[in-house]
Structure formats: C-alpha cells, structure tokens
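As a starting point, one isolated chain is supplied in structure tokens, in the form predicted alone.
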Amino acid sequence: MEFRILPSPEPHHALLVLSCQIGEQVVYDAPDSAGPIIAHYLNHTVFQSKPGEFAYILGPDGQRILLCGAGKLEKCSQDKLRRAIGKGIKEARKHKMTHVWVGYPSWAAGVLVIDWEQLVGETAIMANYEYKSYITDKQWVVGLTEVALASVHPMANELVRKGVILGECTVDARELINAPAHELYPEALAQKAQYWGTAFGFEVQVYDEEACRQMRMEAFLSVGQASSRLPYLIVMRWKGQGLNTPIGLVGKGVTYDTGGLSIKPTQGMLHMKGDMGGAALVIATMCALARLGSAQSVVGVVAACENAIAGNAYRPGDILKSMQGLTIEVGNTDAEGRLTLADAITYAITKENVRAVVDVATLTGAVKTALGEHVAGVVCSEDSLYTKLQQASKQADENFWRLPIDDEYRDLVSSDVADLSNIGRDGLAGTITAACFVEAFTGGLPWLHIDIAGVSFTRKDHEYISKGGSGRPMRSLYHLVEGWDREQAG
C-alpha cells in the first residue's frame, strides 16, 4: 500500500471524512467540493455520528464519500478516531475502492496522543489486513493500494512511515499467529526470525535441541520431547545507541499445544496454533525496533516447541530440573508455557545479561475469564514498570489491568516434593499463580509479566482488527521499550 501527503483529494480518491457530534450538531472537516454534498445528506437523513456509524454518500459528479462517526466530542478518544478510520478503510474495501483520501479532523486535535500522520499510517495498514491465505477463490479480495492524507506537518512523511512500520509489524505478528501449526512449527518460526533479522538488521542466533541440553534446559525440553518437531531456542539481539545493557523480551513460543497428557478437549485445541502469540509479538517488536532504529539495546528470547502426546511425553508427577537449578513438580502438562518461560528467562539473565525482563505469553485461560478479550493481565515487580506500560498503552490504544502478587499467592505454587509446582493449588488465582511461578526465575530483576491469552486472538471483527490473531499488544511493547529510560529519568 502506498501513502501520500496531499492537501486535497484527486478525482480518483474516495473521501474518508471523520465526524463527531457537538451538542445536536454533526461536525466534520471536508474539502470544499464535498462539504455541500455532506450537508445536503445530513439535512435529509438521520445521522448522529455515533461510534461506528457509517454513511456512503455518492455525489452528483460521482464523488464517493465515506462518512464515519466518532461519537460525541466530549467522549471522543484516540481509540475512537482509530475505530472510525478503520471502519472507513473496511467499508472502502467492501465497496471495492482502491484509493482513499483521509481528511484531517481539526475538531479532534485535543484527543490525539500520537501524531495524526502516524495514527493514519498504523490504522490503515491494520484495517486493510485479513488472513485469507488458504481461500482459493480470491475474486472478492480487494485491498487498498493507496491512502492519501492531508497534513501540514513538516515531518509528515517520516511520521507516516513510523505508523506504517508499526502497522506492518502488527500484521507480521498476526500472520504468525494465524498460520496453521503444520506450516508454522518451531523450526519454521526460527527461520522466520532469521529472515527478518537479515532483512532488518538485527542478529539472530538459533540453538538446537542438543545445544539447549548442554545448557541444562530440562524444563523447556521436557515440554517438546513428545513432538516429532524439534525444539529451538531463538535469540534475537538489537544493539542500539543507548545503554549497553539490554532489556530482555521473552515470548512464549509453543507453536501448538495439545495440553500434553493432560489433554485439552477438541474445542480447546482449535486455536492452539496461536499459543505462540507471545513469541510472535517479541519477534515483531524486534522487527519494529530495528526498522525504526531504536536507541535501546534489546534481546528477544523465544523457547519454541510443540506440546504433543506420545509414549515419551512428560507426565503429571514428573519432577524436572530447570536451567536455573530449581526443581519443578509437574502438576499439569497443560501448564507448559511457564516451563518454557522459566528456562528462556534464565537464559536471558545468565547468558545475555539483561537488566530487566518483560515476558509475554498466552499463559492462562483464567485471564480470559477475568478480563475478556480486550484487556491483558499484568503482574510486575515494581510500580514504575506498570507506569511505563500505561504510558506506552496510551500511544497504542491497547488495554492492560494490573493484578496483585504477594506471598499468599506465591505459596500456592509451592510443592511438597520439589521447589515449585507448575500449577497453583485448588485452581485458585490461575493468572496470578502462573505469574508467581515465572517470577521465581527472574533473579530479582525488574520484571513485567503480560498474560495475553485473552487479547491475542479475537473471535469477531473489530474496526481495525479482523478475526483471528490480533497482534495486540505489539505496539505497546514497542513504545514501552522506546520510552524505557526516558520515563525512568522522568
């Protein structure tokens, strides 16, 4: 998709006009040629500019206008602007339009957290994406080829480029999550990371099963030992211009999860191709940091494997030894992601000397029960880390909720026969106890844990996120890393 900065639309452009309601009046900014057409439409039709409200207006000279509502001005937000833009992009696709011009809504200047140009670039890329790789009849597939937008910003092109890159990296994460497990298995995920590392300039090192065994990663390797697909540890390094000590991003990389011997029901397995959502986000974030030339040094670590079933599968009751040295009683083989994170985090700390750990994982069904599909659960070691994440989330319009952690919860993952159990007692506080288990391997470093089991995959279309892998919260991760030291200094 091509992006251009144009003060006014050209004849082949469909116009995407954002509107809001002030009092009883619908307010919008439109080119002189379109203003009277919209006014005439509003005078003869009930249009209140409610969030998600849409009108397709055809002018007498064939001019096509997409009027998208963003709600009442006093309740407007940057996310509602995104949704209005996304609605317009999706409607343009539906009406087989290929060229769209997006007008700047002057009435919305007060609600923007990021620059308008970046917002349009991000949102247009995300809204234009659908996963249809296996649909054989592609006659219906129409995507935008050009988005033009009005701007007087002296750095408009650079800002659009930033938005496009963040949008494209979100789409890359979605593609990984949506890919079926027979196509995206541990080795294939490692190859994707290597390809993007070469393309965008970050270093990728892949450790095979024997190398992981040499590093005593028994917890990680136990999860993958029943699969015919071999496990791989994927390490990505971006050396920025800032502090030499990197931030560690660790993503859960279980490319398919049957639940192991604690087997899931069929419906529970249907979307387990996306159980590597954390890995997808970490890989995509590394791509974004490299493409945008981040000053931060970052190491991304993914322990990639399949949790399968065979005669050599690890069992409930087994006692595993982690790379760190802590022993783990297996209470449930479907609590496998935390086992892979344990060794991946230990690797990041002991081999890459990271100064902080951010882990991202589709870790618990409990977080989906608690928070649904639009808010990710967070557990962290310091208030300042959650503040950083909140500030990042405002730029990305992605949602988080912090959960508590204390010794009462930590006691729930104790074991009578090992240092830890991989499952909490009595099914209590599933998201928090999973985080308590992960915390035991963080070595006292600043630590932020994000459980994305609810937000990683969506079952319905969103204005700028289609069904399937969402790519959330990749953009928040990017802004978190970018603002890490700046916010710390502040």
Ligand code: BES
Contents of the next structure:
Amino acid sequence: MEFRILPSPEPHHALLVLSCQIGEQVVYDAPDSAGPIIAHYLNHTVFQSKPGEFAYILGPDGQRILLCGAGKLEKCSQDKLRRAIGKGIKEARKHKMTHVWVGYPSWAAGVLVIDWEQLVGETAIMANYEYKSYITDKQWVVGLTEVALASVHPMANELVRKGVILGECTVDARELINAPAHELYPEALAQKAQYWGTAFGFEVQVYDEEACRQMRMEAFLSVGQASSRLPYLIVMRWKGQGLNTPIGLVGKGVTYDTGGLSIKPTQGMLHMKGDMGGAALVIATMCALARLGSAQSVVGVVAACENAIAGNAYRPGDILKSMQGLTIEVGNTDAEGRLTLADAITYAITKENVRAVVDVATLTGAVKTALGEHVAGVVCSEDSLYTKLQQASKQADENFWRLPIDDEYRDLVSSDVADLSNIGRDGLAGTITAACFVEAFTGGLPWLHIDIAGVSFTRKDHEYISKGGSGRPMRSLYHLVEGWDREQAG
Ligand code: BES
Ligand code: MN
Ligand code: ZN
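For the form predicted in complex with the named molecule instead of the form predicted alone, what are the coordinates?
The complete assembly is shown below, putting the previous chain first.
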C-alpha cells in the first residue's frame, strides 16, 4: 500500500470523511468539492454519526464519499477515531475501491494521543488486512493500493512511515498467528525470525534441541519431545545506541497445542495454531524496534515447540528439572506454556543478562473467561511497570487489566513431590496461578507478565482487526520498550 501526503483528493480517490456529533449537529471537514453533497445527504437522511455508522454517498460527478461516524464529540476517543477510519477502509475494500483519500478531522484534534499521520498509517494498514493466503480465488482479494491524506505537518512523511511500520509489524504478527501449524512449525518460525533479522538488522541466533539439552532446558524440551517437528530456541538481539543492558522480551511459541496426553477436546483445540501468539508479538516487536531504529537494547527469546501426542510424550506425574534448577511436577500436560516460558526466562536472565523480563503468552483459558477477547491480563512485580504499560497502551489503544499476586496465590502452585506444580490447586485463579509459576523463574528482576489468550485471536470482525490473529498488543509492547526509561508523568 502506497501512502501520499496530498492537500486535496484527486478524481480517482474515494473520499473518507470522518464525522462526529456535537449536540444535534453532525460535524465534519470535507474539501469544497464534497461539502455540499454531504450537507445535502445529511438534510435528507437520518445519519447521526453514531460510532460505526456509515454512509456511501455518490456525488453527481461520480465522486465517491465514505462518511464514517465517530460518535458524540464528548465521548470520542482516539480508538473511536481508529474504528471510524477502519470502517471506512473496510467498506472501501468491500466496494473494490483501491485509492482512498482521508480528510483530517479538525474536530478530533483534542482526542489524539499520537500524531494524526501515524494514526492513519497504522490504522489503514491494519484495516486492509485479512487472512486469505489459502483462498484460491484471488480475484476479490484486491484491497487498497493507495491511501492519501492531507497534512500540514513538516514531518508528515516520517510520521506516516512510523505508523505504516507499526501497522505492518502488526500484520506480520497476524500472519504468523493465522498460518496453520503444518506450515508454521518451530523451525519455520525460527526461519521467519532469521529472515527478518537479516532484512531489518537485528541479530538472530537459533539453538537446536541438542544445544538446548546442553543448557539443561528440560522443562522446555519435555513439552516438545513428542512432536516430529523439532524444538528450537530463538534468540533475537537489538542493540540500541544507548549503553543500556537489554530488556528481555519472552514470547510463548507453542506452534500447536493439542494439550498433550491431557488432550484438549476438539473445540478447544481448534484455534491452537495460534498458541505462538506471544512469540509472534516478540518477533514483530523486534522488527519494529529495528525498523524504527530504537535507542533501547532488547533481547527477544522464544522457546518454540509443538505440544504433540506420541508414545514418547511427557506425562502427568513426570517431574522435570528446569534450567534454573527448580523441579516441576507435571499436573497437566496442557499447562505447557509456562514450562517453555520458565526455561526461556532463565535463558534470558543467565545468558543474556537482561535487566527486566516482559513475558507475553497465550497462557490461560481463564483469562478469556475473566476478561474476554479485548482486554489482556497483566501480573507484575512493581506498580511502576504497570504505569509504563498503561502509558504505552494509550498510544496503541490496546487494553490491559492488572490482576493481584500474593503468597496465598503462590501457595497454590506448590507440590508435595517437587518444588513447584505446573497447575494451580483446586482450579482456582487460573491466570494468576500461571503467573505465580512463571514468577518463580524471574529471579526477582522487574517483571511484567501479559496473558494474551483472550486478545490474540478473535472470533469476530472488528473495525480494524479481521477475525483470526489480531496482532494485539504488539504496538503496546513497542511503546513500552520505547518509553521504558522515560520519566513518568505525575
Ligand atoms: N494454550 C492454552 C491456553 C489458551 C486457551 C489459549 C484458549 C488460547 C485460547 C494453554 O496452554 C492451556 O491449555 N492452558 C490450560 C491450563 C490448565 C491446564 C491449568 C487452560 O487454560 O485450560
Ligand atoms: Mn495447553
Ligand atoms: Zn498452550
């Protein structure tokens, strides 16, 4: 998709006009050529500019206008604006339009957290994506080829580029999540990381099973041992200009989760190709940091494997020794993600000397039950880390909710026969007990744990996220890293 800065639309452009409601009035900015047509339309219809409300207006000279409502001005937010843009882009796709010009809504200046140009770049790229790789009839998969927007900002092109990169990295993460597991197995994931590392200039090192065995990663390797697809530890390094020690980003990379011997029912297995959502985000964040030349240093770690079933599968009742040294009783082979995270985190701390650990994982069904598909669950070691995440999320419009952690919960992952159990006793507080397990491997470092089992994969189309892998919350991770050492306001 091409982006152009263009003060007014050209005849081949469809016009995307954003509107809001002020009192009884529908307010919008439009070029002179379209203003009267829209006014005429509004005089003769009941368009109220509600959130998601949309009208396709055809001008007398063939001008196509996509009028997108963003709701009442006093209730408007940056996300409502994104959704209105996304709605317009999706409708443009539906009508096989390829060139769109987006008008700047002067009424929305007060709701923007990031620059308008970046917002359009991000949102247009995200809204233009659908997973169609395996649809044979490519004819209708046209999509937009050009988005033009008006801007008087002297850095307009750079700002658009930033948005485009964040949008593209989100889409890259979605592609990884949507790719079926027969195509995207651990080695394929490692190759993807290597390909992007070369393309964008971050370092990628891949450890095979034998190398992981030498590092005594028994927790990780046990999960992957029943699969014919071999496990790989993927390490990505980005060194910013600053002299800082790296932040560790650890992503769950289970390329398929059958549940193992504690097998999942068919319905529960259906979307488990997406159980590498955390890995997809970590890889995509590395791409974004490198492409945008971040000053921060970051190490991304993914212990990629497939949780399969065979005679040599690990079993409920097995006792594993983690790389860190703690022993783990396997209460359920379907609680595999935390086992892979444990060794990946130990690797990040002991071999890469990270100063903090951020782990992202499609870890528990419980987080879906608690928070649904649009809010990620967070557990962290310090208030200040959550504040950083909240500030990042305001730029990205991705949602988080913090859950508590204390010794009452920690006690639930104790075991009679080992140092830890991989399941919480009595099925209590599934998301928090998973976090307690992971915490045991963080060595007291600043730690932020993000459970994305709900937000990573959606069953419903959204204005700028099509159903399937969402790529959330990749952009928050990027902003989190970027803002990590910034003074906190307030
Ligand atoms: N990958 C799943 C969690 C998941 C569930 C992700 C639904 C996306 C959608 C994870 O490995 C898992 O199976 N967790 C178990 C843990 C339990 C056995 C303690 C769960 O949540 O049921
Ligand atoms: Mn599982
Ligand atoms: Zn899993």
